[in-house]
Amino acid sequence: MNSGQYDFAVIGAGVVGCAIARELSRYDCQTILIESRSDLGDGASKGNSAVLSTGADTPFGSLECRLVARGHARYFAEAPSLGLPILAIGSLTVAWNSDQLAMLTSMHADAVAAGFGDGEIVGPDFIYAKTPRLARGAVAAIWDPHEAIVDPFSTPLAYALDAVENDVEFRHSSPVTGAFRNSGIWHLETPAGNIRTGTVINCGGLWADKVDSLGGFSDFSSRPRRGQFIVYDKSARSLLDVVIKPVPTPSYRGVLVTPTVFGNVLVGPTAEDIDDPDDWRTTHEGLAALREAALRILPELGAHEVTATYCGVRPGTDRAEYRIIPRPDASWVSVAGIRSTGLSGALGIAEHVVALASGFGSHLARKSREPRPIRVPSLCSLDPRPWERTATPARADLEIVCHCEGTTLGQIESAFASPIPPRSLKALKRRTRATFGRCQGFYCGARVRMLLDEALAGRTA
């Protein structure tokens, strides 16, 4: 552990600041990620729809639509080499009326004039073709072929698990409680003592506006938004193979429907304002809302059950865009408004942040090295199971411990040996899956407590 002063130090250990904190990795600094809880991505990251955006969708010209593009570009670039599956199915934005169809023609005007010239207007033969359970009725629809769905779990963590192999230091359970500068160098205050660091950059998501307050800044606020989710088992899985997405209004995005790489069909989100960035609850209403919006889109949905229902908060802020916003006369960096674009986007944003905190001071120079790569576990359903990659699989390897997402002890065993390791059942689940299921843990729940209890034991031992 780095007992002097860093360089740079980012708060908050979601996937925008794993991205930041990897790419600070490849340069020669001394960076720190700090992370309140006890596990990454364990805030607005670990509560999205996973569909991996083109930027076709985001204000044309805004420094949000810039950076997703980036992200997208590279997410398809580096993901496969750190172990990250990509299910590139396209989308479809789907009109059902006149009204509807006269958006959908806008809006694809404007991406044209934008850039984004590989999405096409497409009419009912093609649509149904694509997606033969879709509800009739469907007038015409955008199809963009670059969309993916991709592991919103893993990412973080391989971006993390990336900065730490490349010297990165990693705190977690390290909430930042204060903060001053003296002689040019900022002093942030944690439970486990003081951090001293040339450069912080605030990625602190749903508290964004909080981190910034204790360096003395208060040009924002955040505006946290609720959006609830159903998730359909994985029998449903064979309805569709698209995304599909309602045409959007100026402030809301509506309801899609989408397969996930875990071989689920995934609901979501509603869009409600709230207050407490901590409310994390489901409600009875949201979720009746979602599943008329998903039978009525994919009605046949109604035979299949549903498997788990959860909530993401998304950290918007009084303004309906980015706000990263460069301090040079204090070497501070706030990210923050990054709303629900921040899987697809975190690379771009890590680009782009790291070359305007780069201009603060002395130029920040290249490794001369290759970065020491690392590859995150697949989890997704069509990728083969451990006791299907080797001829003679390890004796953990066959004992399955989560049949219902075909879970295995050596899965589990991994999780626990690796630099990062899970610190908590929420945690553990989106390592592994296990009690992610169709039972959600009924069956082996006791016995994945027990090796977490087990683990969390032998470390303090």
The other form holds:
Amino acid sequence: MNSGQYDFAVIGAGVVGCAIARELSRYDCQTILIESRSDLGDGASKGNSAVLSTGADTPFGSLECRLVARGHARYFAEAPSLGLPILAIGSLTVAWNSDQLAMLTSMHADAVAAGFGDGEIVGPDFIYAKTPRLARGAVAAIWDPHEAIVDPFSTPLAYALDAVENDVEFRHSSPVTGAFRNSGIWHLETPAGNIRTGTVINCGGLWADKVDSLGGFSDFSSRPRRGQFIVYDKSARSLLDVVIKPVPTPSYRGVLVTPTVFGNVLVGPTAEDIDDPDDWRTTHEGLAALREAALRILPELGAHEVTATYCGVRPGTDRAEYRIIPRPDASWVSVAGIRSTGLSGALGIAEHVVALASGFGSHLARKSREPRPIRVPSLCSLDPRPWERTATPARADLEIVCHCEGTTLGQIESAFASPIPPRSLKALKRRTRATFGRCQGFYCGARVRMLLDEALAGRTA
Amino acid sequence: MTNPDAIVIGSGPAGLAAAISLRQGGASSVLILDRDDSAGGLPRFCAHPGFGWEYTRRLEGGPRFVARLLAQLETDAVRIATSTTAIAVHPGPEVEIVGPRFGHTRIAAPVVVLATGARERPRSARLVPGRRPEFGVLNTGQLQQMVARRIPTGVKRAVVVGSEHVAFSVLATARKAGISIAAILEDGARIRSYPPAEWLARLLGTRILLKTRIEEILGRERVEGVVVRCPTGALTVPCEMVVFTGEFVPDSVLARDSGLMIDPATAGPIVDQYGRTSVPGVFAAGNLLRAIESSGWSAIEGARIGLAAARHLRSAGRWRPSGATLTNGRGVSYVVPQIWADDEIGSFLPISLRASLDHNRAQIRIVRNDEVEWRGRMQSMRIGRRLPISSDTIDALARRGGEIRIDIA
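Moving from the form predicted alone, what structure would you give for the form predicted in complex with the partner chain?
Full complex below, order starting with the chain above.
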């Protein structure tokens, strides 16, 4: 068993940190995943568009492009066995005028040259057959059949549960406040004591520069970028069954309109450079711009209610590229600058980072036995509801608590019984969708709060 | 379970009153479904007086009012299934339900009454920017449930957004929970509720900030305050809770999911003067039809629709024959009912329609096939107020068919 010393400490349980921890769980080594907050996936990973990119919209030839393409392929191969839904609805990158058409044509030529040959240029007939409610005036589009929508909250959870099931230790609420290296061993200071590890993998996301500075490294500085989103009511889902993307500019990929796996329609993001990575505010201007874009692209959205607004902050740095820096002498890998492609790239990044870290010294051998499997419950609106899954559902699977999202008491109870249970309302929302829906807790907010308070009291008692 | 004569979905004032009059009209068995864990709908969380007036001619608290309705349903012929969710109404009609008591199943009945009520629009739908703290941003409905269920809020000061009647209901709830109201915010130049509400607020020492809108919510885990924009500039009001009140919307998901025709003006199902929807056998009543009228008004709608539904049960007649259409013109937000059928199966729904603009010396007109057929004068008409047009006035005109528009000239 663990002698109090780890071979790897992964700092930061965002989607990338969780994927790396899962990757390491396939090897004969002791790994700990350390998270400063009470829940995983609570930073950059929680506020994205949930579109799984193929890599065709990343800079060709870059590390990001390679790892996103690899991450996309692995997601399709591995996510289903984790219980994660994938809706491969495809995307249309739409040109609305001749300038955009020219850009679209050159984008497509570049993509083909870079090996992304599956996208094809299509005309209005194809576009409007695919998405009849799109605003008139589309000139042409790139149709990419491989882009998919996924569950951004269950994805890091599934990776972490898989890692924990396969002997990785997960420690939440443990901010790393200092780091020093003594006789080849890193000592990471946390409020609950020092964690000793051979190698550190910094997946600090928005705070990766701060974590690096604890180790004495300062190769980059953070340039967080805020993106606001609007989520439309499920009544709007029938308007759209494809991801609609604009022709990007060099600095901004633009506002996309997409269905979500939960059955809503999502519009966003904005792109605002901010100084403070903790500045998670939506703004009048941002929401107004999104609403304007939404109605311009899909005019009928105007007749539908808004269910939620949120923002995410993307972990950019002073360069528009991934900053994955192996430091063999220091046994430290910085995994930073993952920008907006963490969800898509995570499994590719994990493979790449573990390959880098395994070259640091001692040989890293794959475990001889097969990994133990885990599954997360699907929260996809198209999948059977708990009461539909068997002929004789359990009582708790028949009791709906959150009516907007159809969350049952059974789902809430099994979230609390999980090896990584929710410790806050937002964590419970991400696992079960309770109170995430159109009424935002008007009906069930009080009861969900009560269930949460009881579960938390039971855990500390 | 043997199939009942009628299924009522929702056990608020409209649903309970519908069940009572279904029984009075001769339905031998009624099944009432409610997804919540006890019957009574939203009034049961509002202890202050003001409920049921139009129906009972008493001014009672919400729980007393619904208890009075429930008392009339204490018979073996009526079953109330709580914690039971209606997922869809299928043709037949047949109601698909889920709940611990009956499992996941379908129950057929010749008559189904939808009375699923209304809810307030949440902060998100109002596009109020700022942070999204986990605690302290909610609607009146949730606050009232928390207080009624004795869930501690841990809050000392709250800001109330909106000044409809329900905003002043929050004053009573907050008092009970030991929460002081730092301010009531209203976009407009005067409160939406009636003047006595304002006097009450002043008596309680609550500030009402007019021409003031909420600009931003502050606080990471918990609410720490709100930034408001008032005529004199921006102002930060410290508080630990923001209660978004009013802006009710019909809870019409079941109606939509069941394929009922929806009126964009109300966001509720289209009904005729007897509460018949576009789907045979399916009636609708109460604040599902539009948001919102009072609990007493909703109960009266429920009662009349219940009688019509009972008549339908006995006659098994044709479903909603053609008739006149009623629409809202300039200055009017909506008109319920939207259809005036040309048959005779009971007493009419009261006409529910509201002003969408402020008017001085307003003239209300009923226009049939583009000809003005009726005029009514009023001193002034405030946005959101009900327009006084009687069902009999409409009936006299609508029996001739055609397209009827109600507007303010």
